[in-house]
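The chain below stands alone and is given as structure tokens, in the form predicted alone.
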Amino acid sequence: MTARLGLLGLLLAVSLALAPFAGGLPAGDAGDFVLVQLRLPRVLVGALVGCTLALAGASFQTIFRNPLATPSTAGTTAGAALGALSAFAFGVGQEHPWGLVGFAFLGAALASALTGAAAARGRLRDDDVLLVGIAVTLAVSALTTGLQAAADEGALAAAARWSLGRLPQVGFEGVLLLAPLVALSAAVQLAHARPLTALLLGEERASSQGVAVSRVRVLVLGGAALGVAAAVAWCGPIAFVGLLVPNAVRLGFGGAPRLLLPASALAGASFLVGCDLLARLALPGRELPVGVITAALGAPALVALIVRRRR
């Protein structure tokens, strides 16, 4: 298994090395600018966002013991989006990135807390907890729509561009913003791989092994919410990464968190870099939002997972 993790790390390194040069570069100083100020930051932000979304998806699937659980179906992404759009409505857009992340984290944490509280009651089946998460997502999405309707034209236009889910960057501001938050988020989740393994056997069994179930749930969901909030605040909502990647990784690594979590992080980084490359090259002279690519791949995968789970 360690060798497989090494292969995923090698795949990520190759992706980061080759993606900035794909599609060619202009000659001279223009090529240097495109490479250093546009392509490299874009690829690094894609890797950071893909890493945090896939890792959060693996953590949510473990916490809720459901392969369909993700930040999107648990309400976390919708909460982060509501927080970020609130920041736009209050005039705290990407001119104030830390304020934007703060608003997004508040929304993500509150939405995650609602779903986590339902899971903590212990009276609901795993599928019922997921339905609670979907209900939270729908409610928060309704608030988001109302907020967009009430926003002024300038804020609405900025929010519309942001909501497409895009990775283009100019300079390394996004990398410097995301890197410490993604690192902190990943550290919290990876540090709890062992108690998460115990949770797979059920809360009562985990408690009998000395696991503080409530504390682990709060820390893991909070750590994941921080990473998701940072990613959503800076790049907009990018769907299905947290669903697709962990389920694909589980086929090769199994469901043990000590392998699933780091493998999902590495694979998610490579996956989103590849999706963004496809978005950049699919239409000559034009670019698709990367969220369009991930949605196109993720929607049929979701249907396949539901059918497989029912069987």
Second form
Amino acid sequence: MTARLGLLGLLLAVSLALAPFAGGLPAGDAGDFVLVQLRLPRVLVGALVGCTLALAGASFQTIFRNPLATPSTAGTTAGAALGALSAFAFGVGQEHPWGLVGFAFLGAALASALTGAAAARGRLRDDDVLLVGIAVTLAVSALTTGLQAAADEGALAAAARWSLGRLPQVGFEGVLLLAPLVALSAAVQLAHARPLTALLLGEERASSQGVAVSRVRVLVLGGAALGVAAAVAWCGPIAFVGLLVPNAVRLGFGGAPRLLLPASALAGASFLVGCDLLARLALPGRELPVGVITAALGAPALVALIVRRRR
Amino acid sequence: MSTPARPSALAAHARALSARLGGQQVLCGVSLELRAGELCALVGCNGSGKSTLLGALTGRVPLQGGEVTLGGSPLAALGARARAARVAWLPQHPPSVEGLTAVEVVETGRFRFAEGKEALRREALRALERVGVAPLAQRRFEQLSGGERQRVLVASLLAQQAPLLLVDEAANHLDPAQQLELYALFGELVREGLAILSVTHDPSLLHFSDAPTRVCGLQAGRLQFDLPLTDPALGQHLGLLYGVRVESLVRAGGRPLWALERLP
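So the form predicted alone is up there; where is the form predicted together with its partner chain?
Complete assembly follows, chain above in first position.
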């Protein structure tokens, strides 16, 4: 198993090394600029975002004991989007990336807390958590739409560019912003692999085994929300990574968080770098938002997963 | 209750427990002592409060009144790990979990220990061996039969190494031979000095533990009787509790079996 984890790491290293060169480079100084200022940051941000989204997905699926629970279905992504949009509406979004992340984290944490609290207090069946998450997502999205209607033209334009989920950027601002947040978020989640395994077998059982259930829940959901918020704030909501990657990883690594979490993080990074490559090369001369690619791959995968689960 | 000549350590002491769940009074003033080296069977009809009492003893069920002490410390004052060091619990319903191997399930029982990966795996395998399912270690939990799963869960209970085990209908899903084996194992553990409280519907199984055994009858949240397994009046009490006629058939070796009949 550790060897397979190593293979995923190798895959990521290869994607990071090759992706910036794919599609060729203009000759001379322009080539250097494209490589260093455009492609490299784009690939690195793609890896960071893919890593954090897939890891958050694995954590959510474990904590809610449901393979369809992800930041997107639990309301976290919608919350982050609302927070980020509020930042645009208040005019902090464009100028202050840390403010943008802060707003997004506030939204993500609030929405996760709603879903998490509902899951914790009612003796909900595991499927009910999804319904709560979807309700939270819909309610938050309604707020987002309302906010868009009220926002002024400039904020709207900034938000619209962002709302599709895209990775193109110039320079390393995004890398420097995301790297520490993603690392912190990942560290918090990975450190809880053992209590998460116990939680898989049921909350009351885990509690009787010595797991401080509420604290684990708050820390892991909070850590995941931080990563998701940073990713959503910088790139916009990118769908299906958190759903698709952990479920695919589970087929090869099993469901034990000790392996599932790091494997999802590595695979997610490679996956999004690959998807972004497709987005960049699919229409020569035009840019496809990477969210289009992940959704195009993720939606059929989701259907296949539901069918497989119900059989 | 008479004091035994050589009092063994009190694993748990419940004093006048009262609890409400969903507007219903489910425990009314239940007092119970669980001692090291003793098997205590908890019997009663469905809904009589057996699982709730187990919940109260692990702190999962909020109490309206009364107090639980575990190994001398008030339960309410214990943190999760300290509690897990004093009492382990096998829930009535096995979890539905996908993607974990049997040994990974057992390892969750070791959460309270700070130990390395190798020690963790070694202890988990030892627990599986104790329950006689070591060959299942690497199998996926969800692919095991009901009986195999139950035994893996018992292994996880043992892996926690608590001095008090609360077991909720552990013989469910087991075939008759495995049920006898399970109670024989409980007997071994009790003779090693553990205290076990076992919810069961089948008191005839208790003899197979071959250990000092009490039977406590719970009805509508009240403790109706608390008798040694060898008490000749136990059959009658069981009959009253379940609303059936109970006849004791004493076999060679002194182990009674109970035959049930409907009341006329």
